[in-house]
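A single chain, nothing else alongside it, follows as structure tokens in the form predicted on its own.
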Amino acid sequence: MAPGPILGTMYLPSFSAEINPLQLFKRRINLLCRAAEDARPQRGMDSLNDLCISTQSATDLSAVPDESIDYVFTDPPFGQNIMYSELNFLWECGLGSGTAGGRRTDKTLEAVVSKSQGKGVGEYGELMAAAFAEINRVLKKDRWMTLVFHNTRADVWAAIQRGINAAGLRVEGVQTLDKSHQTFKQVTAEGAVGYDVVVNCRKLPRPIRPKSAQAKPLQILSDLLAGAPQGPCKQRTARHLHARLTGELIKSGNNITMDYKDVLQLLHHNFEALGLKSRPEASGEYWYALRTD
């Protein structure tokens, strides 16, 4: 099977493989049919009638009644990393958007950090906070929201934290998502994050104040390295440690104030950076260990 293009990226490849669009479309249809078949035993033969897809801003879910949703899974825009509406522009032009009967993405409420749109971290944070407020409104009491997110910038993470707290959602647990297969940017760009942070939040019957416990990043990193497997492994790489540190700070209610480059400096100054990895799961990265002196 020929490899496909890099999603979310405009580029000129060194080697271009032509893909049959009819075969690609057929594979996608088969995938959707299999998903529908898997859903029927759980939901009954009329399960597809329960499905609703809507296209409005997450800052205004007025079509959804209060406290009517059991669970929310959200994978929001990662700050300044991907400009979704700009990437859609060529597709929308090809599909006749902007003409009679066609529509282009309204960028007004797109939650991104974008110079061309005049949106900084402040505007991004306000849009995300409005979306979290709507999620809190439509969630039933004592139900859950799962947020999958990561960013190298501390101010973007702080905006996410403020939005979650302002909405009245409480962080109950944090995990690290290892997608195993690295993206093109993660392989080629130094400093690209490699692991997403999964934040599980619960809607409580009454508003709560965020925790005020003080967690020290250096101690968290020391504990993570002490509990990691011995020898070269992905658990000892800067990308993994940054994701775990971010998750631990969120879980303890502490504000995130360190960018990825700050975490790198903390690792270099306080721990032992050992060789370049030879193992395929984290090639080209240093791995860190506690100092023995």
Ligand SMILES: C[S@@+](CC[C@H](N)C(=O)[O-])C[C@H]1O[C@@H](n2cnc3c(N)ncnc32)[C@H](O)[C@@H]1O
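Residue numbers count along the first chain shown, from 1. Here the structure is a predicted model, which is why all the values come from computation and not from measurement. Rigid core: the largest C-alpha set superposing within 1.5 Å between the two forms. What changes on going to the form predicted together with the ligand:
Please give the other form, namely the form predicted together with the ligand, since only the form predicted on its own has been shown so far.
Below you will find a single chain and nothing else.
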């Protein structure tokens, strides 16, 4: 039995363990306090007093002055993966939403791909672009934004790329974040992938046209496999290669045009697919190697 709730999904468990919401809340607050404590060496003794947590849509940060922020870290919704506002429904019922003084999440500006909200990739992309424009406005010149993101769909990635470019931010570096264990969503959700891509962007002194490039995905995959450790390892799995390929394409100014399933096909057709498990065709767990013939 799972020791606690599975995050990011609504479900009826066959066995249910009762969780005390107040304890969960306390745990979250303790995490925030620990983060503020960790910031003390950089920010001095007042770090707890001048910590500011506010709630608003990232598409409108009008309370934050222009060019006042040193660094932005953003972990936005990954397109269609998790329906955050809908998942709030149960909490909000418990908190008296719909009654006098109660509140419901305003979904109007939620950046999400959702049938029930009538938002496709176009609407999601516009909201993300508005958020990137606000980030660019509040950042000081030459300062950085770190974006953590991943998705299996090329059109979702393209929307993110367009938003970053239109805002005047420039991608300067890309890394892959290994979350080390797969979440429930990574195993089950349509748009979920195992590794996140960390995109570091800098605010330019003045907007310039983004460079356009023509990198070859097959060549990038070959180079990644040539540089990977020998034998079965995570660096040779499709999820890892997809994250690395996406990162390389973004860094070199290429548009993402391949879905995860296209990358899988490219891998299968051009490299040797070896089983990580005894029945790889059932689990999809392959690792890839350069062909020797």
